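Listed next as structure tokens is one chain, alone, in the form predicted on its own.
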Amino acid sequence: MDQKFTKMDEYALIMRHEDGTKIASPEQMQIWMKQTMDWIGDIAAKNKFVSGTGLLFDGAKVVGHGGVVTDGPFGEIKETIGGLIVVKADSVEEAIEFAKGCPVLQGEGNTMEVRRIAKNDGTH
């Protein structure tokens, strides 16, 4: 059997955007949340969704070299990681297609980072 079709990689789709609560009304936030749940539901319907979570902005900390702790990365940059989902995909191109459907991309300057997840098979 061709190994190409027996192994499916997992990819992290990382959402980079501003804190939506600072730029949108609660009603707009509800609309974006529904769109996000619909997007995830579409991926899950294809049996390609593995896991995911949102990441809260409040209380975020960054631990730097030497143990220096700061209040999040938000002082100098506008976008940060707002959440991620893990999907199964036959190729990076398929993972990219999933990422293109994320509602986060409605915001100007927002991005989706697609990263293949390392396997515990000695290749990393």
The other form holds:
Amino acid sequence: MDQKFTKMDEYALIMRHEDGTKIASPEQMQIWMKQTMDWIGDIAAKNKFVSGTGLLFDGAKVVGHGGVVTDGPFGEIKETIGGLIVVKADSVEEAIEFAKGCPVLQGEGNTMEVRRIAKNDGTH
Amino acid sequence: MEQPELIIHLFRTEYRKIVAVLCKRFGFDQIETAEDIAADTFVTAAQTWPMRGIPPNPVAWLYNVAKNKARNHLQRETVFNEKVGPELIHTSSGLYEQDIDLSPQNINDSQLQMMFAICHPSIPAEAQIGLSLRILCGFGIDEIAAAFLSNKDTINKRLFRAKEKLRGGKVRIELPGAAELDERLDPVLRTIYLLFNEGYYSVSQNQVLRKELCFEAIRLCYMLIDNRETNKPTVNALLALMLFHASRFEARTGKNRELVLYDDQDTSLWDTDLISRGSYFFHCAASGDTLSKYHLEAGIAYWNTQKTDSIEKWESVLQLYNQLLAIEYSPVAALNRTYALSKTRGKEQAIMEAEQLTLENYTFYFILLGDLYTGIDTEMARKNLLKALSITKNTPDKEAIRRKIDLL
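Output the structure of the form predicted in complex with the partner chain; the preceding block shows the form predicted on its own.
Let us now look at the entire complex, which starts with that chain.
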């Protein structure tokens, strides 16, 4: 099993926010953008960046058991996903190192989830 | 422009347009919603652009996102109204199908109408300036607090109360009719004028911020001139006045940010482009039959852009100050008149006049007296400059005064 991990795997680095609804000042937004772009740039410079996407908070819905739809996730769920990037990494440790650089972690209570992506080619 | 800097730049130029259009669309009742949607649009940009790259047309992207957010808001509201009050269906359904109009024409109209709404006579001047900075100029609360040498809490409270007042007074976002236009234009012009002065004469040491305040005031005035209905002689006079003053912006502060008085300014730093633009609008101001204080002040400011020291210049300035003081007395105008007096009637006469003014805590009063006594009565010159030194709080100015004393 472990041997297969040494091949370059793809990992999703998922940003989890405690509260994504805070309105930031333009200065904070600028800092956030710069930090995020530098973070992604560092990974891309190692040719390990695959893709990234932000998830919008507004208009978010949570569909529950039995098809119950609520506005959310805020109010119901404390934590929400703000975005994710996909990277290539030699090991989960390397993916963790990438995740550590994410500016989201500057917010108290925020976390990064690191998940290896299933390859669907029978090798995992 | 680097990508992260772009968002601040766009916030400065586009936030106010989105707020004006949405607020016009929703009404003053929902001004906070309009502000939230506009701010939220930028949060969305900050969130997605680093991941996906800056879109090819960032402004169009922002407008689209703002439109969608506004539509969602209207839709939610309609659903709410239909559930809560079925009788409202007829008035509210279909509302959100109307497009949010972010065309250049509607942006301009909305901003102009907002200007009149914000400068409504029912709210105090201070609040009008604060709201203008926030809503028409897209300034952050921090910047407004810095401009007023105040703190965030005070500014927030002031803006909140002003909005309540506008809501309570059912102030409409529209241009006043022709009959009351002149009357309603007064507070608008006064706000622009105060906004400019806030930047030009402010005690704040933040040069960049001060300059920005001046140019925002000029921009708002341009908007009034761009509209046929509000393009009045007084508006042109105010614009000319501000352009003339702004032409000397660089020359007014020295290396150490101390204030450089008129006589000591390096005239090569005067901006000739702003002077000629000012002259153009001054010319446009000369139609009509009202002679406003802006006309007089623009006249004085015009002469101040003329480098040569002639009797004609100072005699004209003196007469303009005489008329200005007759329309509206202000201690600063009285002081400046004294300066003109010294140029036309000599220092002794000016000293006599100056000493009849009582401007106890005004640094420049004592600096002027010091200058007037220089070469006539060194002891009195020193006494006045020392007095100026004791009043002024800002270090660069203190140093400039000390240099004057040393030269006695």
